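Starting off, we have a lone chain in the form predicted alone, written out as structure tokens.
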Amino acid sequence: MNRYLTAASAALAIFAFTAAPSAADTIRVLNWQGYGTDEDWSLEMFEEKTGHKVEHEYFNSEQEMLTKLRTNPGTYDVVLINSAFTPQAAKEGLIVPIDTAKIPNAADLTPEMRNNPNLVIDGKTYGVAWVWGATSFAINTEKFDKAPETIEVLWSGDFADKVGWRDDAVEAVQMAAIALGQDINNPSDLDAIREKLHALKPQIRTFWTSENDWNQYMSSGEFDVAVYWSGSASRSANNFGLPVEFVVPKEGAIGWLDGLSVPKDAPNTDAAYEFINWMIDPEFYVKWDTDVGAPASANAKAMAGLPEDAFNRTVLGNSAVTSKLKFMGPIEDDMREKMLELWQETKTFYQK
């Protein structure tokens, strides 16, 4: 057994037994579906370990997840964030700042995601990082003789009918801003975007929402090529076995941090606090990425964890890979409009 996480087992123990005191009870958390958070083994562990039931609910996109925090105030007890949405729920009063010091584990997270400046405000800490990756693309390894360097590969004439796209208005834009060199959450030039995202039109072979759809498309050989997460990559990989491979370009990706954070008025804050911190705790994020497939864990000990060989230490924890990362922000509202006119003008095109 990996001597750290015998040591991390024993460390979570003691945990566990200081906070055995403390009324057993149900938390809700509020994330997308199928996202670490709801793994029933986990769930089953952190009930052994706390005494506490966890609930869920879902959300389908940011926005509805926003809409949720607004109106059932008191209902939840951890959220998901985007990291590029939690200002955004900070300055709407619908979040809390957090007391780091009463999560034991959020001392291993790496500085430059503990101290995200979307996630700490004013010096106080409205998320706690939890795990972050990349957006991009993924080839059907069976279809090239090796791994295209450029994003210019969507275009290519090769691949006609057969790229995978995400039906989502900002990941499109921001995926045509890299394509042309503009900054991702403030793009110079919409019109040169429009014009890119139109060229598209001959090599959609359809749009893709979920990870489901992305893994039934790619069985049955309709991709080629198709954008899509770093961690989902993994697991299509790993669980699945089709053959994949998630590229990183030479104009870069998109670069995502997810956060765990409090809404105003949770019922059971203490309760929340032992969540996060069994989130991102080594013990937790090892099993979740060897057994099922996640994201690149925030927490550093989480990553030593891993094996060698796994997905997030040799890609994600390349420094050359990372450093061509493009991380999302917050984008203004009249921007992010612009941006679903244009996703929409261009699905219009794409019907004609």
The other form holds:
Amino acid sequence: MNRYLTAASAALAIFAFTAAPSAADTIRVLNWQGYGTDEDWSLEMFEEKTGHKVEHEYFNSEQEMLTKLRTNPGTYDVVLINSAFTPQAAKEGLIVPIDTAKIPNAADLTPEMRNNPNLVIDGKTYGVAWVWGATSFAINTEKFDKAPETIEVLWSGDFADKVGWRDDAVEAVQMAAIALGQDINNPSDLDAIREKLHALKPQIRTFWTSENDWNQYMSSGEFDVAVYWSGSASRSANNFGLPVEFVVPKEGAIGWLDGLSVPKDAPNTDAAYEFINWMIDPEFYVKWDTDVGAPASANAKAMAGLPEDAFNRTVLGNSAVTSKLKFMGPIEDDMREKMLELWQETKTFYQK
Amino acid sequence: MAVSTTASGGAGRANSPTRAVVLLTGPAYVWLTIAVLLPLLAMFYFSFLTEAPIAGRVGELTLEQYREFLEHGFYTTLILRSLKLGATVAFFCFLLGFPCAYVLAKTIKGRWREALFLLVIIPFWSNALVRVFSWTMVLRGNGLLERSIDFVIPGAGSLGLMFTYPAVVIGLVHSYLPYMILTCYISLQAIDDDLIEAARSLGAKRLTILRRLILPLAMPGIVAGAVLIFVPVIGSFMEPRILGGRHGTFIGTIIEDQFTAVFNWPLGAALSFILLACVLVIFALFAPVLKRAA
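Given the form predicted alone above, I would also like to look at the protein as it appears in the form predicted together with the partner chain.
Time for the whole complex; same chain goes first.
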């Protein structure tokens, strides 16, 4: 009996020593599935460095993310927020200012990204710039002789019933706004956009909702050309070996910047800071982009650590391309509602 | 509950049937009140607010959500489309389910019946999402169906079923067929075989027996099955979204968008109650027919 007790206490002691390099916490991260924060190798490295374990919960739209923050206060430690939504989340009190002094790697962030007016509000940092990229479209290279130069390819009769689109009101309206040369955050002529979207009717094969969806539709030949995100496109090409090329047409593309924020009443703020610091660490980013495929990092040092031929250096590192990006900003509530109503009306039109 | 038990306890054995009724049905009704009525009432209240009163937000009372519905014709279009979908699915479930139920109830006996019943019910044991996704494998371009057809008739060409209205109907019929088979089976089994024998001995032809005897007597089951299918189908959103693609926009998917995509719970709730009202109106209009049938 005594022997067992000794063995048990010894085991406990060993467990206590190994498990506690610092105060080990479990943090909860809210993000899109398969979007960097939940890479197994990275979480292992993070746990080795800090002792913290990371759990994930996922969302399928920005609105769902906001809903989760509103309805589950005190549940999450780190949340990924598209910078266009950061001001709204901050205004609603869903996220709290971040003490960037506690995040050493934040000093290496490209100043334009770090100080993006959507992330820094009244001098307080509500989101740490993490990655950025473009929303445009990708093509199946087997169906094209050379990459198209214009966004009008989505409306081209050659690809009728072969276009993939995302069932997202804002993205749909913004893509049409780019084709028509309108301001993507505050389009001036919604009727023209409505007409442009109605004209997509013979083109759209179906709507995709996740990266996984997109890859399946592209590989089974349902799509020849489909609206897509730059980081996802490089993943589809690198990880899944799909013959995919991302196109930034002459009309431009939607630019976006994702930040990492700390929700109000987060249970483990310090561990959350350590995790954010790890997420913008060049060591993590270079491995993420090289092995998996990632959007462009907001950390200049991380971008410089990429191989010369990396997608993020050749396509997004090119200033001629970045100058064509139109960055997403906050959209007024009534404009957002108008966009949704326009899109729902358009989807109803597609049924007839 | 507590009051009624003490009251009936004081009255002694004479009241024990009442007491039994209260004790036996009470839990179910209490559960229904909590699980169905309360959330429904909360949603009904939300539908009159400017925004959902969640996480510190305050909504004001308004009729705006219902006006929104009247202002935009496309909501009506979508409701009509969903009603049509419900009717189509219920009809095909009847077409496929009734003969199957008849064979199960009247022709096959013993072990085979059990085995066939199992085949009807097995789809119920699988997750609905899994069922729908397996249909995508079958229906998609160069999928299982097209390859099988191509095997039998080489060069038959593409069916192009995926992401169409028929694809949604196929998926939904598969999901809801067991309801029709089970309800029809119960009412068909209750028909006395002697009645059919009698009709036959009086010289009635098979079609006449079916039309004048079996169909009228089985009507309660058919109606029950149709109602059980019609109501959930008009609010369905998962099957249309996955199988319908661009053609998969119905009132159910729009309501889901309001809840999950744009957090406009009041408008989503208002659209749900308008849909509920439509269903009630339809049932009220058909009440005489339904009553006679049942």
